[in-house]
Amino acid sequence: MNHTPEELLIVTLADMLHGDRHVAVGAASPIPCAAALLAKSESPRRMHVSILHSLSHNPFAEGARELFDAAAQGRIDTFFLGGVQIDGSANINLVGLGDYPNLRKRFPGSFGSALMYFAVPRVILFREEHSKRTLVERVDFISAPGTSPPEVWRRGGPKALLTGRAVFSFDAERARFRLESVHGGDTPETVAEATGFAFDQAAEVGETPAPAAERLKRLRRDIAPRIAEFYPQFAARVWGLAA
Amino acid sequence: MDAFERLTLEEIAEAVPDGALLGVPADYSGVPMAATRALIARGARDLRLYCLPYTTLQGDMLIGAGCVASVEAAAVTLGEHGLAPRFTAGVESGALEMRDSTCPALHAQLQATEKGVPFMPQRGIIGSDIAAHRPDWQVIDSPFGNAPDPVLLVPAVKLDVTLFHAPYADRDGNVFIGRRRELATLVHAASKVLVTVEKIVDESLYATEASAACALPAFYVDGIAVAEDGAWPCGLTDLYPPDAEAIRAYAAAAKTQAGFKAYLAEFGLAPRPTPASQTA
């Protein structure tokens, strides 16, 4: 059975996701999302989806401080960043490009990165485009760094980084990625190529897993119509679903 | 006469002083477009934005009108529609200072201000550049335990003027914002609140417990104009979604401050003549 890049996407993110008591996705992000409810419709144990993006599977009611707050109590899993820039010490810039303050790029800024990266568990670090723009050796501004030295407080921060073109995990005691598996069609050597930083690699790197066609096929019949609800133009794109 | 302070559009717009540290709700707690176009209309100056904690086209519009001095917020943005125009051409010239900070810092000044207390202590951020470009923050080695344990303390803030749309107020003046309760934080931590709403009912808030917990008490309030649809082109929960065709002419339109001005122009205003306003 046939899968479409995004599917692949979706399958290799709900795969980090199994275990989780408590998910939570932010805006703008249909891919994290599919993977979160597809992995809640596979977990053998209860696994709370928290999705900000949506009215209806936004369960925080005292404001949206108590994301924040839910997260430095240690009640949020995994939690899902991306960046401008992301460089090879994971740290992640979604500031602007150039000298900060002069920036001679703008981007929206860091929204709760800051805190985030710190207080969650598991941060997976996704960004489709894998290119030497937004895979860095050092980003121009540092909203979150990935690494703290050992004094400061520090529960979580990246344990992944999933692009359109491969698998890395991260290790904090190096400060650095290992490339795991590419997705079909890729080398470790036309990752390198892609990659701005230099990073380890695994004994034995293989191809991320193409997902099951059972697997597809549940992903096509449940999860996509709820993913048409919250972002109407992606399942359009990507399933063809009208909003 | 009224329990509250009845206000109309312009008498909110001459309320909020020129200079005034302003706070903006986000896209999803009741954005006061009815009463920015207002602003933009009095040809309000030098607001500082403090952002709870980001803003989309409302602090867009005000800056392209050049009604600002200063953003502080966790991003500005028009979300799924790009980048916020005006926003990103006045900080790549360099005419809008922008106060880079993350949310939970954004909301924990205020809840300081909240707890009339000096600071707020913080875990995260340390080691970013968000807390490297602010003097304002401090690190301290934590008085509680025995190991070391930097802790980042931001100071409170008090707003001068928070000013929201909601979808209802009551009799009272108590005002309907839901499970919105950051609007609460902004409300608390401000000198005068100015609220716009879309219509005035006849019952008590506080007529059940339900209505209750989504009530901002009516002593908190120094007024209130009743200003229909007054979060368009901005959504209301509830009542009308965000009008996705309306917020992308916008977006096309101020990519330039020519397009912008001319988006202005439909609704009978101008930008005021600042360094900021004059970016292309």
Contents of the next structure:
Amino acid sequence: MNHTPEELLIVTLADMLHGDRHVAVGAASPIPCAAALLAKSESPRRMHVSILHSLSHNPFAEGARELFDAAAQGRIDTFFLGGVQIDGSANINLVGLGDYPNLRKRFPGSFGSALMYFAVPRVILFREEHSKRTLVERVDFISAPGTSPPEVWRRGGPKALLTGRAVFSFDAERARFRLESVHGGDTPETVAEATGFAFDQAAEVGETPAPAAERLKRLRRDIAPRIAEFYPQFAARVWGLAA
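Return one more block: the form predicted alone, after the form predicted together with its partner chain shown previously.
Nothing else is written out below except the one chain.
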């Protein structure tokens, strides 16, 4: 069964969530949202999914403030972060481009990303665009650091990076990514050419597994209509559902 690039990313992220008790998803994240709901539908154990952009999947009466409290209390297993820039040490930039404070381009800001990066045990970095513009050698501004000195306490940090081209794991001790698989049509060489930082490679870099037919059916039948409730434009573009 044919799949879209977005569906491959959704299923790949869902595979990373199996076994979690509580997955939380922030704003502007339709693909992580779909992945979390798909993983929940497949989980043999109770999985709680909190989605800030959803009324039906948002248990927080006070929004992000309660989300941050839950993370600080250790009640969230996995969270997703992205960035205008992500570098080879897993630092992310959500503030702007250029030399701070004289930025040539300003973005909305960090909005609690540093807290979540430190407090949530497993953070999955996600960025559809895979280019030297987004995956850089060094971010212009560190909104949230990928690693910390030994004397700095942190419960969490980056475990993986998923892009529109590949899957990377992250070694916190070495502060370095490792290429695990490439999506169909890419090779380790094309991924390296499109990446602004150096990275290691697994002994065997295979192709990211395509979604099984039954999982695609479940995604399209059960999950897509729920995503359409709070990301109608995404659901219309990917699945043709009425916005």
